[in-house]
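Just the one chain here, laid out as structure tokens, in the form predicted on its own.
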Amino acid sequence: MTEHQLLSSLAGEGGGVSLSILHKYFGFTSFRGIQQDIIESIRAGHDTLGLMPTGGGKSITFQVPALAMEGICVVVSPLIALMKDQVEHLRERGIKATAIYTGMTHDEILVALENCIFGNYKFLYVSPERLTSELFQAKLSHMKVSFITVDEAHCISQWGYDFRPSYTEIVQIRKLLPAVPVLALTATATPAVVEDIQRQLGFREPNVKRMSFLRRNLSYSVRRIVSTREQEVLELLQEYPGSSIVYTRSRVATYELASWLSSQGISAAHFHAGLTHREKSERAAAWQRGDIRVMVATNAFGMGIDKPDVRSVIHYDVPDSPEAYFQEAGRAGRDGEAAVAVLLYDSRSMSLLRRRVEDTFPPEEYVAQVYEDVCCFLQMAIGDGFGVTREFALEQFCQAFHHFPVRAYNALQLLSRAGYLEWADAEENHSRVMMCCQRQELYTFQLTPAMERVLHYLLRTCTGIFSEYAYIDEQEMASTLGMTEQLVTEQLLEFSRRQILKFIPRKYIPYITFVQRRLDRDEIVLPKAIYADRRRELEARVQTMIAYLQTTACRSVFLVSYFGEEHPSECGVCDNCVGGKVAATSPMTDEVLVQRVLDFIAKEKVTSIVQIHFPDVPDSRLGELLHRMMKEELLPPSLT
């Protein structure tokens, strides 16, 4: 049968154009789960929220309809590496796609946007920070946009575990394109977050497509440490062969554990946000190929991971939230074969979890003190500073004013959210070069062969280099020129010493911008929505994780119930199910039920406590719980 005959037969089975595209570009002959429901919804012009577990095939739900519809699909994505990866995968399939991200020159951005206007691309990936750019908005208004996709949509909700203020700008784009539908996708959202996502994105009507979060091939288990963490990890890797991810909270721990595993004969590499782009790419690629068996990583390793044969995910430390744990654990067994997710804990784990609440939301008096100390550190007088930006080294600040770095970091985050200042943590800035001489003068200099090669590269690839700074990537230059990165850098430094060009090497520059004039310490007030409400949310998540450690119920049921799935059946493969310890009564602990009450209040906009009722929870138990929540001030003031 020819490809044309096959596609025709697929279309005749009711799949239509979407099924034909699925097979032609992605090699599949049928959709999985709710993929087709989401595709049909967005093609019909409906705002749509798709809830799919990690590995559920989210990308298919927007890539297929975008190829079937006229115009370009704008994809809002949180990570540059993830955007680049998806663009590369689309291009490998013969699909035209591009991305706009920090580090590109003005000319590069302009060319990409103009090509989108001319219809040369089907996908435009963009970070949420780019949405407010005047250039982007001006060009967007001239594009024929089929629909907008918002990936990792839980980031838009203040009730989500990974809230990012830049995501709230997406609704501004909707105002520019009022007739264009939005597809929001996420793998982690409680009922309250589901409601909030639709509100924040301005859905014209509620429209949620849900896929069961139950993974019957994935066995969840909790293991108490009886020797050392390192030994427990080694034993698990020996017990479960195959590719693995080990998650830790510490960058130092990633290096130490990976080195120790290597010394024990298990190939391992470490990964965290502080590595260079090249190091991240090389290690991720080696792990994807199977050259490295185990990736020991912080949560910086995750988004965009598309390795289906991960046999185990091991958590060296207990995560702060069920959302983070569920997403990370879900990277195991995406091929449908048996896999395990193991969470390690010891006697200190629960106290450490509770301490994270205090570290993340330190006392308001402490936050005000950090504000005052920052102003002194940057020599900002009361009444001054509006719009002023200063470089800010957190480590030096903490040493000078005797602050614990974690608490000071979170205090700065709170001050940023409250609108007193903007704090940008250290971000790598690309190197820049600009010529100091006229073009004709270049021929008068005596240059080495290596310098000539570097110079010819700059003149060929950097537009406007004689009148303004141009961004460069030494790694890319070295690869193109067949030189080492160190040799390229040495030539650039020599050009700078001889005043032929100005060379500004890349470096990490954290900075603070004062959004308003400096205030007196007593004037610093953290709004309830920024501090009290979000602290309460974190406390509830931490309590849920503690309950997960202690539960004797089916762990899959515990997790999917948290995400609002009603009446799930037991998995039969987790440690509790296999061990025969599943409770005969309701698997919901008080901590889980507290979260369920809070979600219900937010979703149903409850105005009276008598409106709270669950058919599967006895009235006596619910009444006792509500009474305790009132005493502990866990309920909104309007209900108490």
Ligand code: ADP
Given for the second form:
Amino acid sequence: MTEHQLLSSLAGEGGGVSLSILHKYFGFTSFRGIQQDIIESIRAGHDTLGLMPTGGGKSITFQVPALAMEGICVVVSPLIALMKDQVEHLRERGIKATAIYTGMTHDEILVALENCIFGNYKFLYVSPERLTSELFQAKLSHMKVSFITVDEAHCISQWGYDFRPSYTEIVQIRKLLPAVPVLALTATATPAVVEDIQRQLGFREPNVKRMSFLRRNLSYSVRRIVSTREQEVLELLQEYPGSSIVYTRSRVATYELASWLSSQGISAAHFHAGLTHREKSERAAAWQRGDIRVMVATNAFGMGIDKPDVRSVIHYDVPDSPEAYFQEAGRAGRDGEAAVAVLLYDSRSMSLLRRRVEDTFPPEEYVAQVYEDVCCFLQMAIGDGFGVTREFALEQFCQAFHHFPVRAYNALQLLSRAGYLEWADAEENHSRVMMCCQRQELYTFQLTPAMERVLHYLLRTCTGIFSEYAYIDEQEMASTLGMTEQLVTEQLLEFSRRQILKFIPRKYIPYITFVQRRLDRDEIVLPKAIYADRRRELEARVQTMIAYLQTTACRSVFLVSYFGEEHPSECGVCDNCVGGKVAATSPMTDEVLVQRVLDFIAKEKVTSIVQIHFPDVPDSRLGELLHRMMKEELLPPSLT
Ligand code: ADP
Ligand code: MG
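Can you swap the form predicted on its own for the form predicted together with the named molecule?
Below is the entire complex, every chain and molecule, led by the chain shown above.
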């Protein structure tokens, strides 16, 4: 008898099986919120979109049914670190789980996939860019898949704030497994994104399970800085004891603020993406244990962090999207005890926010100028450069051509998204190589002795290097080969120049690869989907953040309305609720709203009613009101 049959026979019916699994493997006695709804829906074979806030317990909603059902659950997840973490946790509980992701050798992947076919595995985690590999698809057809889970499903939507193109490949594996249902999970989705996720994943019928995003124990507030930001943070930390995260946008500021707090007697550490892997994991662990009270961090800190007793999340800078703010603030008070989320701002905050749109999406002519300057800097002639990788130091480039680094950086991002060049991926911290010739061809190349040694090392240590990228560690290579690291890197770059292998250096050796031959600047066009659409979305998000700073409405209501929740009730604990602003500014009656709509139409030169939108008013309510206004002929005739 399989475990699944055993449990079914013991418990008799569906809900009982789920509950006994929850207890047996995870040690919990009851489901939370809508977990059970989601589980029942996917067990009944329905495509399901589950919306639960961060920390709400989304993992359980696929892990429990997967254990109750026969076969293996395929889980698509965006971050390798998160994936490894979950696999580890499942294994600790005696559950067979594995993961495949970019950077594993061909053999490793093969072994993992065979295990899934023959080894009674219950979970196969896959990073999205692996989905299209032939090997994966071939092996998948031999697996008995119970259902497909898409974690962080908002990544599939261009309208989401964290679009990842590789997510759009998920629908390909749906085609290979037409009878298999899909479970999509996310914590951040506006109504448009909710629609889009279901469409992109080919839902057979719409099916959304939504849990209220209101967090009764979390008090949101916005504070205008009166003294200095540091002083303000210090006072907040004195006012609210306990574990804390302070978010700032600048890496330098994480360091400076943490040092200053330490000098004021508050235990603090700093965290950002530029630290070494070891520094990051040590610091995160010390904070998690409570050895360090305050983590001053950029947004690199958070994904996968699960500390229940965080008492405050303080934002030193205003984030540029409500999605990001809600996620980050939501890391406070997961244990259900009172916690605060404080957003600091000053007179410059709004203009800084607006400038962020300009910095993230500099004018198109500027982007073309950066392209031309980069080519010049790298001495790349028109028509040359196809497939060439060059070291590229942004700082030197900016100095030489008088560019403002943030804008130049974003121009390069846009150029790489538009496919003109490849610019080091900010998330990678290992170099990768793959051969781009046949094994027998290798003997025909004239190589220097240094190149030969590097090549031998690669052939000896990286299996599968002819068909897949393999991670390499230049430091280790250098010490094994008795060379300097720089010498190793130079050889790899030379191989790459001669198109013998593809070399993706780790991110702190900045590089640029030309994906196309060098073009004339007039030929540089940024597609609407990459530039104009994205820019407009960012503008709308920034606008919503400004509205959040200014609102006198309940902050919780403001935020959850943005995420499409209808008729949320006031939290009673945010600054506006407590300070009486909400009550004082009489509830937004239809009359008030009618006036707002008319003002909006006049001010924004609205040409169609679909342009009317208020971040703090649910679309459904606005829809009803507009309908009434139309009937009562309150809208200008040009709009109806
Ligand atoms: P999410 O993915 O929604 O952010 P996780 O799945 O990581 O959240 O779960 C967050 C925390 O909640 C975890 O520590 C998990 O063990 C806990 N949790 C989940 N479901 C339950 C439950 N039914 N009872 C108690 N704790 C739970
Ligand atoms: Mg999760």
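Bear in mind that the values here come from a model prediction, so they are computed numbers and not experimental data. By rigid core we mean the largest C-alpha set that fits within 1.5 Å across both forms. Residue numbers count along the first chain shown, from 1.
Superposed on the core, the two forms barely differ at Y167: its CA moves less than 2 Å between these two forms.
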